[in-house]
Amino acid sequence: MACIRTRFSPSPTGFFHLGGARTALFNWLFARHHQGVFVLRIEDTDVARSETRYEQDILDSLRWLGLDWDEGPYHQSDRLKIYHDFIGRLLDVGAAYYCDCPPERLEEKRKAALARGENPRYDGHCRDRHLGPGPNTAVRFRSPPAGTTQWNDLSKGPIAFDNQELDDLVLLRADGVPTYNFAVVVDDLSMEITHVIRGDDHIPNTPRQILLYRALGATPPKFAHIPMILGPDKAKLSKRHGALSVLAYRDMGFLPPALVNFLARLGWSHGDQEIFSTAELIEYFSLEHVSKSAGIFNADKLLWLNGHYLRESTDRDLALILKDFLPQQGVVTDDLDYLSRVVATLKPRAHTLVEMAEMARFYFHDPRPYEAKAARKFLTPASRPGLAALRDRLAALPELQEEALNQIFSEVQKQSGLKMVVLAQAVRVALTGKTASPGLFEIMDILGKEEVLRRLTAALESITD
């Protein structure tokens, strides 16, 4: 078999989202998979919306996902030349013409066509006027009349189109830019791109470039479209379903491996299996495997998996990475010792980095104030002799060990006659402000004896009559 090459290809006119995520990671592994060559192509023709600070998200999200590229990132805008040379070999074997219709004609007519309740599409004005180059003149496709252009898409099936439904397009417009479709076309053929899998809103384009990649008698690549991903209530992902751009996802606490293991099982299967590492994922990966349906985002089952990677991870790991976080709760920390030992206490229980960042907080700083409920519940005048009994038996130890830790805690909860239960929440508060935590021993462990009789001292004084 040929060497299989794929490629994906975003234009640089607004922030990298899951869609484009998707498409990309579904030809980075096909191209793995394959053992093939995956190229990155920025369609920055549309000078107008193209903004480098788009380009620089779309590099940065498919680093941060791990979608490598073998070749580029190649610019439609550093390609203009050999555009050009594909319109001339078009306008010498008559399958381009020139057209100088202008907008307010062709305007004109897309709304008579409307009226008529007719698709609007171009009458062929300007097809045999013989034209030349010249100002405010666009280069056209010669489009056959009549005919079906059909191709076996390799996730849909057969797909026909009656040719009489495709106008003449442009290709070049007259300011010397060419439309995406002829662009697209000159692209994957002069890349040699062997399969285009792309998102089933780009079905309707596919029998324009197929015809277009005819008149250049050349052989189109395989196609490969791909069902969209919608909102849980069946209408088109948008921000309201919860769908942020990759990095935002980056900067809410998700980690990569999670993101990636979502994006694949929005649209496609192996089984009944859900959990993914990457190496799975390229050697399982196949387009006969790809849903005709729509992939259905749904945020739980992304924090799902972010919970399960968060705790597939090393202590270490995570706290190298947690440590880029915990800014944001006032907590700056190069002690990856200390952190570590945080994050195991932490990762059985957060959703998120953020999530994780926040409970990390209480180890840091002063756990004042007190959620108010907690407080008002457990640091009460009851449960004062309890905690004072508590904090001075701690103190006479010479460390915190668990075995010495529950003996205390029951001869202490025996003595004081409070329920265990008040006893630990109590605790909890004083060493936390909250009443949810890891274990209180663990805690107790990574605090130290010192911090942990300071912050007991400290919610003893806050208990008022």
Second form
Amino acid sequence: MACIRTRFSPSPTGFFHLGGARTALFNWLFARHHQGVFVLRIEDTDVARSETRYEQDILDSLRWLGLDWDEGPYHQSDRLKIYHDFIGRLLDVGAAYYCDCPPERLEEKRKAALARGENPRYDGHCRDRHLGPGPNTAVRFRSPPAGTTQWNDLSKGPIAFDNQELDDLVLLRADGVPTYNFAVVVDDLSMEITHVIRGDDHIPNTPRQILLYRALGATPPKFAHIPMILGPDKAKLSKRHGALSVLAYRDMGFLPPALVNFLARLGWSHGDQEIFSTAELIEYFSLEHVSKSAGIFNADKLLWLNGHYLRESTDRDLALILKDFLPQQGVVTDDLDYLSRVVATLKPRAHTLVEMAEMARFYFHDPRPYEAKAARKFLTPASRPGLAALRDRLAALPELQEEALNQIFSEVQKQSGLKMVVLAQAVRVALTGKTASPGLFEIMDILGKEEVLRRLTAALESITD
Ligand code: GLU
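Since we've got the form predicted on its own here, give me the form predicted in complex with glutamic acid (GLU) too.
Next comes the full complex, this chain leading.
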């Protein structure tokens, strides 16, 4: 088979969201699976709405996700001459014509059609007027008046449109800017794209594009329209469902492989498997297993996957990433050895790096003020003798080894008459400020004897009768 070429062609008119990332991912996976080429094209002909900061956001997001492209980014705004050349070809063969209908006339017709309950469509006024180029003159496609246009969608199966539903669309606006349907055909053709994989909201555009390929004497690429992503309430995915821009997920402490795995499963499956390394995704990805119905966004699943990938990461790798999340907690450190030990205790408990950074705070800062409820419940006059005895016994140890700690805890518990859970929780609040944390002995080991004694003393001092 000839080399497979896919493309991702976003419009830089807003921040890059999950839907776009999923489209990019499917194109990337398909290209990588077939050792093909993945092209990046920025569709920026809408000058008023396109912004460089949005383009930057797209590029940063793709890089962060690890979706590398082999060609591009091409920009439609650099390709105006090519579109004009193709317009010339269509005019030459009579497949396009000039149209000088004023916008007011078109608007009037549109309103009248809507009032009759009909779909607005161009009435063909200029079709046979044989106009030439001129000011306020657009170029329209001479769409075939009858017949059907069909294709075998690689995801949805056969789809057919009655050509009567397709009016003579504008290819080139009077200001010389190409419209989406035309530019995309010229680009996909000249970039030799073999497979167009995009959201199923583009299905109504596809018959128009196929007709344009035919008019240009070209074979259309294969099309695969992938289902939308919906919220749990089956409404179009939005912020309301917790769906944010890709980089917002980075900033919330998600790892790229977790988001990639999550996106891959939104509308694609491989048996019952939920967790896929990127290598597995490349190996297994096929368009036949793209589902026909919408993918449902499930924020809990994303958290679960992220927890998995946090646990899969090495302590050192995670320490390096976590470092950048610590300043939000007022912690600045370059001590990766210490941070790696901290990470090892938090990995099993955290779902995101933001959560992990919050949990890590007490390793670097005095835990006071304690959580009010925790202090009220466990730092009480009743626990004072136990805590004091524990502090004194620990002070006498050369270092805080697990075996010795075990013995001291059980002896102090017996002598003080406190329940073990109460003693342990009092120590936990003293060391961490909270009632939930990694294991006490792990914490003590990392904080070190001196700091543990200091925190126990501070907790004892905080207890008032
Ligand atoms: N620029 C279009 C979009 O962002 C791409 C459509 C296509 O893939 O053909 O929706």
